[in-house]
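Next comes just one chain, in structure tokens: the form predicted alone.
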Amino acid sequence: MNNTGLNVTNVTKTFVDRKAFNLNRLWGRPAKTVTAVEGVTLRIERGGVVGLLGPNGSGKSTLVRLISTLLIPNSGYIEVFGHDVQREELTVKTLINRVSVEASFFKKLSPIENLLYAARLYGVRGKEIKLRGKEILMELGLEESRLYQPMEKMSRGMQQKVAIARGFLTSPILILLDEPTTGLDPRSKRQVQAFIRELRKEHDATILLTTHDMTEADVLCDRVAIIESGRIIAKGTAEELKGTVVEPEGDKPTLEDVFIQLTGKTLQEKEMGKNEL
């Protein structure tokens, strides 16, 4: 098999804003397009870890929908394992798993049926399946109780657990983690971080993490990609980026300095920002 997990090359996504479609429509003039993603390039080595940081808006669940087979590319092109996602989109699928915040589910089944369901569709079945959905549902902090109540009694993030685990449960190669501890309170994202630590070293998984938190992504990732208005505009490892950044005689600097100096705002007010629109 390819040794490279993933390779992103060149690749750009445009939409048509659906807010001035029907009016320029009515007036006769051409669609106006939104570029959601632009001339990206990103690669993944086998067994890497490597951190995609930005605000919303930024281009990061763009960019996943366009390797998960979601979404078709304007330009340019996506292997996953030297597999092409537009020419070979049922092996890719067969090799990957996305975990995102906006998970879905069956609200009137359990934890467990949920995952069953989920593995059915990828053609796994049988008493192993259960019994591994159940041990990573309790690797992640799920009591044991709550594996066979509705999940429409759970809260958001033992929902976000479910999803994780979902994720997990085929034991995909290559993984594309959305956002996965949004909404987690600080001892469930540990736990969560724990078990990504795990499957990294237990199964040789290659992953691709979008995330709001630097210290997350200080602390998982091999390398880091900074991705602003639809293009990545830094790369590397943490230490080397962070080595970028002047700052005072005796401060050590971050992730979040970095992202200032590139980008002239914090996080936070990027997502402020975001918002306002």
Contents of the next structure:
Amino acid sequence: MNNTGLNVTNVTKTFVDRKAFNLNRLWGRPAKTVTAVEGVTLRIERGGVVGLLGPNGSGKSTLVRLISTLLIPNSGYIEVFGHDVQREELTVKTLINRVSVEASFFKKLSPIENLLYAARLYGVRGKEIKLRGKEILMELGLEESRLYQPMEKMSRGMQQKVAIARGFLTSPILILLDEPTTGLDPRSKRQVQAFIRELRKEHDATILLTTHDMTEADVLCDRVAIIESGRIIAKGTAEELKGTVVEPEGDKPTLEDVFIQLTGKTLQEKEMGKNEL
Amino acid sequence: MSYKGRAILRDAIYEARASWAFVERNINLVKRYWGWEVVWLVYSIVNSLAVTFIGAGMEKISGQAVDSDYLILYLLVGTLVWSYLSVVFNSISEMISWERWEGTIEYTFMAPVRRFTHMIGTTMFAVFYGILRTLVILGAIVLFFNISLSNANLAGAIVTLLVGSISFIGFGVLASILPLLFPERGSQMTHIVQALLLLVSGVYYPVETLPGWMQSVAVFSPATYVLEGMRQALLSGESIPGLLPNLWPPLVIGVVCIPVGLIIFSRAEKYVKYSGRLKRSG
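Could you please show the structure of the form predicted together with its partner chain, as a counterpart to the form predicted alone just displayed?
Entire complex below, previous chain first.
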């Protein structure tokens, strides 16, 4: 099998502003566009974990959707273990799964019913889904009594744990974690992080992790890329990136310091001025 | 078995398992939304009864002698067939709207499932659910009216309904493209299509009652043939060869609409992935 888990080469994604498009067309003007991802090149070796850091609206989720076959790029190409996501879409789909920040489920169905639906689509048998799903959810700290209750009765943190189980249940060899710990309490966050570490160790999964949490990226990732306004502005190991910045007041720099120095703003400041794309 | 044969069998089992995912999910949804199911079932029974009572009361309405039993059965066939065809059409045409509303559409579209398999699963449930629901409505109506099916050709009626299902599956696949392309108003558009079919297909009256231009539109509605065929089978006991003029048009409509619908759906899916409309929830 190809040793490169994920190969994103010079990918650009532009959206047309629909309302502006209609008005502009009336006046014979060109359509207004929004570039969400611009010339992004990213590579993850098999078994590697790469963190993608950036504020809301920086293009992280768009990039994840492009890799997930949910969006088609305007230019550039993406390969998952040597398979082109557009030409070999079905093959790529069997190799990947995704955990997104929105835990999207059939709200009236229970965690087990949701897992049955999601994993059967990947050809997993019902018996295995129930057994393994239960195992993962218990490992993530979900009580057994919750497994058969409707999702709508569960907290956001609990729903996110079910989303993580859904992502891993199909044994993907490339997993896209799009802010998987956002909104979780500190204990749940640690449980999820420990689970990701264990999975990596046991299943040799290749992981792309987008996060706002600099400490999480520092702890979980082999390499880190910083994305801003759709462009990758820095990449390397956390230590390499920290080495590129001036140490603030003699303290050892953190990834947060790297971000501030590279972009001129803190993540929080960035987020206040932007909406999620 | 040869290597190729084993591979085909493996793929078939994989696709069957994926199809079952949609059936099982929909059964679970029906169980979880049981309150709504009861409401819709009661509404459908009441609606069917109300229509059928028109037949029972026609003698008093017109002040003339009419064959009430015939009229009751005529209207009953209309209301039951329309109820069944509506369920099949809605289940398929709203599969996209439903997933958008729940927020699961990205996960379904990310899964390694062919759209054909997706449709097969949705269709299997729609037909099974539609038949079950219609039987419950029929069971309730039988309690109110003395319905005699002694002249009926039941086998002919079943064949007509199954062939009609194929055409409505085709129409459903075509209609499901609307919610995919138009997240905000696509679902409403499918209801307009359904309403037009109800108007022109002769659900409660002969198509000949309609103005000429509406009769021309009725020719293209598969429901016109299904209703006519069902009435001939149940009211006059028409044999299957005699039903053929009402069997081949819906069959042709289905055989054409299903592959054409799948091709257009696949193109529309590419477009929404390019334009970023898949994620939008309206």
